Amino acid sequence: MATVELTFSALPAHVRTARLVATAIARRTGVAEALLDEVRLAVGEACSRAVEAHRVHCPGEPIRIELCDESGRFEVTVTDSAPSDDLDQAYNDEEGPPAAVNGTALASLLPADTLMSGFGIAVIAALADDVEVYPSAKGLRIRMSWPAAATGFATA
């Protein structure tokens, strides 16, 4: 299992770089050519959401992306440090499970004034093969994955 980690400041210009890196790594891990646009769009949406949240709550904190190949899947995790107090309250009684799988529960529980009102997460859920969303008071983590070749990162 190979992993690439990328951190960037909360500037919209860095979203493009994150999309390009994710698409290049997806291609090298064996994600089907037909799915690369979905990878690019989903990563862009997750990073744009994180940039907007950081610009409002914590502009000095970096956004973190982890890209890895695991058991025949290409997985991308986008983690922000913007507080998600409203979401944390909604899932206060649960220990550890995602607040949503493919966007279903999270989108229905987001308050109307929450950033992007869950729309961005719904878009991500439509683009990725598998999505999990983990909200907390310390930030939001979105994990997305797509099928890939089981051989891992290819070498040039």
Second form
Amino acid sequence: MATVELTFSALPAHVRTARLVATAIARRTGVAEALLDEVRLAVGEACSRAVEAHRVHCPGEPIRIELCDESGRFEVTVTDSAPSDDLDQAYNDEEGPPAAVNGTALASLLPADTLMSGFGIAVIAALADDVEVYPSAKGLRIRMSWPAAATGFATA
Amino acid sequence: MATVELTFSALPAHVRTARLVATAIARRTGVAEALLDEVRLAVGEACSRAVEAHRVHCPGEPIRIELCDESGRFEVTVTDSAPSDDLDQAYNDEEGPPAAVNGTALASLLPADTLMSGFGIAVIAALADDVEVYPSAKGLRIRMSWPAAATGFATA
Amino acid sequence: MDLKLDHHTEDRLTIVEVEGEIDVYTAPRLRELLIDLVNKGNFHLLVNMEKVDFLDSTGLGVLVGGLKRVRAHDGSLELVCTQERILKIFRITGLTKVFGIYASVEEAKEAHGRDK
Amino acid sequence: MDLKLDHHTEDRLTIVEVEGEIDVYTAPRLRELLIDLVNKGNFHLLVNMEKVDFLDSTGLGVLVGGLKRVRAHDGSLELVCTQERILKIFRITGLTKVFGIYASVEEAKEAHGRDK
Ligand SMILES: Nc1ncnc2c1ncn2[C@@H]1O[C@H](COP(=O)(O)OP(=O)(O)O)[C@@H](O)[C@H]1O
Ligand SMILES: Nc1ncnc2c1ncn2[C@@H]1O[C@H](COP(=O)(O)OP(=O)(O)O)[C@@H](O)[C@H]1O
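Right, the form predicted alone is done; let's see the coordinates for the form predicted in complex with another copy of the chain.
So here's everything in the complex, that chain up top.
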């Protein structure tokens, strides 16, 4: 049961809107102040990744983010419509995915400037309390969650 | 072409989210600082009205708000799913719509405490640069707009 | 941005201090307070809106509801407000004619003293 | 919350002052500046991150891109950062091992002076 859903076209500016909404709702849902920075960053990463993927593959398609509180957790799901296969392809066009992070050798492994998607996922994985990534032919879905107050939205 | 769309369940807390999003996007779209208060208030009124109507008639249905910039205008459309007929009915159950505003006699004309919908529409009409209200059997749609920077979202 | 409410009574006038946003989300709390005050026999209310950041028609509704309640007891509900953005909402809705609106608590107290 | 960029050169070290949010929306401007500086022959860059409120992986990408460019000219790109919330992002991604990170512009300048 998503209680708030945001749909936006693949523009970088809208990633800010998504961050703003996620942080505001996380706060209201009772996510601890100390975790709000992590929510802002992780949601921003997931949406940036989706925007970059859409700009390459399907700039006209919208990106969807659902936010809900369910049994004491604040849950965010970001869904894009860029085919996952093509995304691997995009990596191959650059210098391979920046998967292995090992010291100073790293810089040369990294894709030029953009498409830091591998990093994005690493950041999300490190920041979200719980993450699940569902790749599919139709796009990628990232579900993240954090502990929230048990009462959640309903409290007035 | 709505570039951002927010869907939310009929809870008062989400009206704040809608205000937050509308104000942030209005600012980004280049709506003058002096008008941002009016955007915040008008959008809040439209969403409050929708939430109150849904809580009476269809608490399970979501409310939709679309925000877009089109040829130099920032446009917001709030759509609810509460049948308009029933809304008139709700007025009749109270003390009639607070349509005529004439001095001290007003207080006695007003509906008890809640459902200030008539006021809400008056506020919107006074604040939005341009308003259109589309009542239908399926619900009410309020479209408001304000002048924005010609370039809008696309500017990076 | 949430609503903070406080009140105290000076010489038959109950001053209600409101801070934050009065909207569809928080207005129920203000309504409860006003009803409670009236039920306890406070019929002369002065609502200080100087620290209110945001007011919508739900908030107006609660103030009008309070006014109706105190009037039923020959009481009064007046406001302190100098903020243009808030005054504007009273003006748009014609409610400047319904409420006594003062520039400060002191001014309101003086006016109230004269009325007695 | 938008990005402000400024830079000046002191004794072969170009100090880039960054203020605001470096994200998918603003990172392109930082990238352009770094490319422009390198194209104009500034190969020793010090990016002051003390006024950065927000940094995401797009921003990291731009910094790494800058580092690769200056290294191609035997240059350096180092950072000034003491903010825990920003340092954390470098740590998570293993980039604390890639960038020299200093506690102040002075400390970075001294270290840079010794290297020469
Ligand atoms: N947690 C939240 N959820 C939804 N809306 C919020 C939240 N916090 C603030 N808002 C709304 O956003 C708008 C700006 O609020 P503000 O007080 O400036 O927020 P902040 O605490 O981020 O500075 C207000 O209309 C407020 O109702
Ligand atoms: N106009 C805007 N549109 C979309 N997002 C915005 C906008 N302004 C700020 N944000 C985002 O909201 C978050 C909070 O920004 P902040 O600087 O606190 O906003 P404010 O100016 O309301 O205080 C940041 O991540 C920022 O990118």
